[in-house]
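Given as structure tokens, the chain that follows is alone and in the form predicted on its own.
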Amino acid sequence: MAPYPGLLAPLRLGLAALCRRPLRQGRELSTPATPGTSLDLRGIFPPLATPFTARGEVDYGRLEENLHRYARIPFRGFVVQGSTGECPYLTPQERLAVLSCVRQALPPDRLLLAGTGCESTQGTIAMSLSVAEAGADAALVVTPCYYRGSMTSAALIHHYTQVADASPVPVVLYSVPANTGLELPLQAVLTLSQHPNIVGLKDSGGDITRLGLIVHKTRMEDFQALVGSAGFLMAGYAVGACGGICALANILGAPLCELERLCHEGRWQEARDLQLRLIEPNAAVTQKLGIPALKQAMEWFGYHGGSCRAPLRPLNEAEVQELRRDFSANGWL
């Protein structure tokens, strides 16, 4: 039985039953965030994996156990409903239940970002309102991409502006062309950075020149750039990124926080040595072998990865051995 009996209710009804944690003092959810308010996004955020049982159900108990272990690592916060969490395979009710589970288990000083991107502007606004009610600190909004040919800069600026105008919590833009086939155009980012309720960008494209230009061009705005992959985290810090939302943090969270510390202290040789050891493991659990590899590696490091949800399939034996080599060759196993 699902742990939250109200899950079949409409998205914005009955959410109080989903979240036992009281809303933070002073947040008014019936109106958008106050213009000019922001959020300090400096630090490392794991985009949490969603453990599933062998029957394909969300394993909330295992998720909570992972969070108790992550609490020992100096993460700035966590992301739910992202690509790493198999968000496209979760129902809207499951998305909110996972968010509620994470919010209840988190220490109060950790931020919680929730993916709210849907293909329609209306759907994204509805999900943003819902995650705000359930305790999210910010909405991470991926680019809509189904009608890719129509997603011009003008269309995307209009979409994000409407979402940011309506959202009770700050909005973080999310560009992940490997998954969407669509990169949020530079000019759209620069225009949207001026919106008082858009506070940053997670950029997973890997183009450091673009990332540096975004940092440079938005330096007069209340806007922060987050690296979207551990493979170029050091390079991101070198050009002025404030932090990272990195899938590999589900597995090697402490080393990623150490890399952040070394960069902030200007210990670039040590940072480079550590960064180089992270590139192959990161590639293995992202573009090469993907979510099944990330979940397998989580199990090796004492976390609960669990099964993937179909149509994703577990690794075969040859892929498991390849994954193990990518970690062991860099001294992690």
The other form holds:
There are 4 protein chains.
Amino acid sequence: MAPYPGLLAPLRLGLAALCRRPLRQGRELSTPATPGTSLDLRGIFPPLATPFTARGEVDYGRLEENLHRYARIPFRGFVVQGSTGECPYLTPQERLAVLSCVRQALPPDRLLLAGTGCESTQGTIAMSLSVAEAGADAALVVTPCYYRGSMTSAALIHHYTQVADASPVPVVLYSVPANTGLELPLQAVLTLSQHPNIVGLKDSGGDITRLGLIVHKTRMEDFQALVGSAGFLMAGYAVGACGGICALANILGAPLCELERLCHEGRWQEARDLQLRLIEPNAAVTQKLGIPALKQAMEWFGYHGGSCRAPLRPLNEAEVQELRRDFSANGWL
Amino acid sequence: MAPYPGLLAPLRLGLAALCRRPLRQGRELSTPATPGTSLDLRGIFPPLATPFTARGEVDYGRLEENLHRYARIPFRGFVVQGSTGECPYLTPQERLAVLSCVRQALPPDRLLLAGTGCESTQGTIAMSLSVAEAGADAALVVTPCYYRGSMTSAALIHHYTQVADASPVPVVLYSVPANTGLELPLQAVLTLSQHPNIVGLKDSGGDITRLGLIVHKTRMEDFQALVGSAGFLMAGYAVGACGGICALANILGAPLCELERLCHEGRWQEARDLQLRLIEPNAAVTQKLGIPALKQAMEWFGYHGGSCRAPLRPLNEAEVQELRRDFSANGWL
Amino acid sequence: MAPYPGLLAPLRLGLAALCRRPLRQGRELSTPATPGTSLDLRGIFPPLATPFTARGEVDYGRLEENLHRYARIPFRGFVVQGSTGECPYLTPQERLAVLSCVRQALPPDRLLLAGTGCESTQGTIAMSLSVAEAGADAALVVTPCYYRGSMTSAALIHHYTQVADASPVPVVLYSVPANTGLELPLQAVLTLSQHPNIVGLKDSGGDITRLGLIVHKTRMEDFQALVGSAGFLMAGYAVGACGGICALANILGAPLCELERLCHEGRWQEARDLQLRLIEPNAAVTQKLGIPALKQAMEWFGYHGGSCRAPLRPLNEAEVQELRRDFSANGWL
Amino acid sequence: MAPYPGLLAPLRLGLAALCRRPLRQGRELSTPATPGTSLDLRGIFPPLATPFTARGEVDYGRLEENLHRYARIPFRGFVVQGSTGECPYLTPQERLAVLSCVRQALPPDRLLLAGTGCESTQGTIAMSLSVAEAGADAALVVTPCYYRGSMTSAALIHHYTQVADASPVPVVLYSVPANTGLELPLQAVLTLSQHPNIVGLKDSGGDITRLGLIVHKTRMEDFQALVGSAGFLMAGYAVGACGGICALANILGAPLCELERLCHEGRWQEARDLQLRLIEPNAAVTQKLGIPALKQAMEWFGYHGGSCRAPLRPLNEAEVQELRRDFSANGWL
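Having seen the form predicted on its own, can you show the form predicted in complex with another copy of the chain?
And the full complex, kicking off with our chain again.
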């Protein structure tokens, strides 16, 4: 019934060859959460950057090395194919290969969320099926946006319902207006929060009032709100978010987990002191200088960042200096 | 040197006649804060709504009655001529008469802030002089915005510096993009925070990351950040704001002061429960249904709201029902 | 019934003393158009800049000198108190004094439109009465915008209807989103076009499709569309506009009248060649560098521009060079 | 060197089987324009809608039937994979199959432009190579937009230069802010207009001043401006555009070609009368009701429209009535 059923099938062949370690037997196909089963999203998730070789190919070796370093940080899990991973610049084959590589490198107790949002409903469903098969614990589904004038609340509710009905793994909604020019309407979030296979929302918009209202209006549902940026992580915890998917966690993962702990323990003054030092570094690697800056800063902190795919451009020297200042002025370098 | 020195002088005549009680001797001229002297803004301030008679005239008697009821609530002070007061619809004479009336009705320990922002620098200075003379403790100065394309950071820094140099009372910056279409740039805020007669900022934009960064970057200055809307009051306290100027305080003043107390005492879980119940009522009387809704809800809670001046329109029946639901669904009615 | 009936009355005293020539007898009070009588707006109108002295006062002498030079250009008329005139920086007294001065300096066959839009309906009515008495042929009424969230189509229709009912001179609607952050909704324009005392619209938004649709949908009414910027004047004529109120006419009035003539005569190729050379100079003195640039360029072309009132800032040297290039690269300097 | 060289290669197999007629020998590979050779874009191009079967598959038969009817209209050519074709909802295989089908159905004198814009530069190059091989005469390249914060003028110039260097067929730039949230900056357009393999721009933004300025500033280049919407087609011709790629041409192709003819012959009054009747129907099938409305209206005019792929939703009954009114009120139904 799907108009393009065969699209992704051949992509799954030979993925194991791309990664160094053998596929763990069975996990991918046997353990995805049953739809409706709650998935505990409490904690910090880095949306993983994708390292490339000098020739512009995905560098799976360096990706694994990053993951080995991240293993020492008490992250709840990881996201592949988020905005930070340059997902729109990867081929479908690469998307699944990256996912498979990450799945193998992770301890089994870490969650793995995979971005599966495509413009079409059918494409999103197909990708959700594929990532479930490749070992993802949940699908992170960005709003379709190209025909934003037609993406009414009703259209988006229909889209996400179809996806959640079909997905073998739970669905996390994803609203990121800075990239999509579209905010998932509050009413759509509230309606979709009642779907048994929709377990949460990553909200990157930064409107803390909206985030609080979502927490308030979904309090009777099994629905978890995740902060989409380190800039308002503490404020998010204050109003009831359960965790964060934060690009900055690629660089300053330990402090973000520390911030989470301080909030949970009610040590708000210490939390504030830490949070305020994170705003400028976070802004620098997101809205101000973007992914090239994130990858540059990763290098400073011992991770493999490397270059970006075009049309993203490397930083110029002035931008590198500005980036360094945003970290050093806050005591991180 | 001022191009229109005489504009406001005649307006001051006969203000006493408008209010029931005699002008308290001397206060207006003798007690305005010396520039550079710190003014403690910690706490909640209602930006007072202006009641009108059936004929559309300012109803000073009902305004005083509201103030008598507000006296039982531990507000830090009050704002006249904020956006909520329909200030753009008042004549200069009315603006000063309202101020004078409020000043007289207030106990001396309550602060009185007066909006003085005009499009021109000279007009703003003239109004700041007038409100100081009439008893205001500080001037709340909204960004000029008609020529917003020319309102660069440099132009706004120049404007506010001129105003703060001339004002006999301390200046509080006021950024309210929903009304002005203009956000006071971060860099301008930071520069202006160093001026000895600029003591704080009311930020109504709702960007909690920006608010946190302002707190962080002005921590070495004598500068206080005030939340401009009840929707993110608790989040504002979490990142270091010192108080709030909240339209909703015209209606639910006691709960807002309670929210402040819970935040100060570190009772964040209780604070959150209260904050989340305030978001919908607040949205209803601000961005959703505006001042006509605020005045309608005031009536339900025992205050005098009354009608608005045109072009603001009364609510229709469906809007009244919607407004009521936003209060009742959160346990306030 | 008006809440502030006396506001403008005393301002009218002694206006004659400000201008060199005696008031022409009777015109001001006897000849304003009867409501419902059509007013022919076809042609080009400069929205007059306001020259100031070195001390920041309105320089009525230089204003008259500009008008004497403008008399040689076949303008249909003039606008006072438009955005270009720094109207928000003038006191009500100054606004009427400028109007009176211009009225006296003009030949009787030139129309005089006066900006009368205030935030409140009553204030707009009061100002419309005053300008009619002072000799304006029509009132140009900008949209109120401070409470833009409440400025629905219904609220704006009510506002303009009240104003048009009360105004002794015809009303021209004025939509200028770059300054107000608000576009007068199409539906409001269509409804208001049926009012007998509303004779047209100045649309500065630049959406030529909208302008065409307004022409099309009001073709059965006595309603005239005026282009609000020289950048799309020819396109406006192409879709049926009747003229333009263009800031650039303060500087390049003759070429704009020539462009009008070419369009009327169907000489579209010549019109295009001329139009295209006007876009960059126009952009420079409006959205790019604003009124300070307009006044600087006026000096180059033999008019008195002078400085602006604060918070508008003078151009720096780099901006002056950029401004000069925008004129010289198109053959005007 | 391309990171994913093999992505599209297998897709080219067996395309002939999808269409009824045999591939015309040689054309696809032998006649694409040599880079640098001018391609005459003067005229009207429909961006073809893609009919689907009831099961959601591309209906190549009905697509061909539409093309047979379109053959009677003096279009300059056609666009496949534009926004109107639901291109983001097609798989890469489908995109090429549609292109191949259209190429075969067209007389050789009609141009065929194919949308090839992907988020990544490499993906856009790969798609441009593929469409050239499949018979497209030019590549229409929409701006990448997901990381819009990083899509500076410099980044976009680099992107388009890489694509134009690599593409075997000429490149047409495509700026459509309503879909992408991004306008190709003027400076980027001017720089890119000098590239020998970039022959024009489709501008759907509707800013006629900008369009005029682009015509003016590229007059020394071999560069053609195409209007991206029927709403401002005549205004575009007035300021020097050479043609239009207009969604409405799927429905009212003959009147659009007639409008073109009237403009070319200088019959501006007749042109205006026609243009003004096209604005509402065009708005209805684009920004107001979108592609579902376009496809519905196609049915009324004898073409095959059919349903859309999800998440686009079918019109409800009220929307169908509104759509019908927008055509009938202007004399088209």
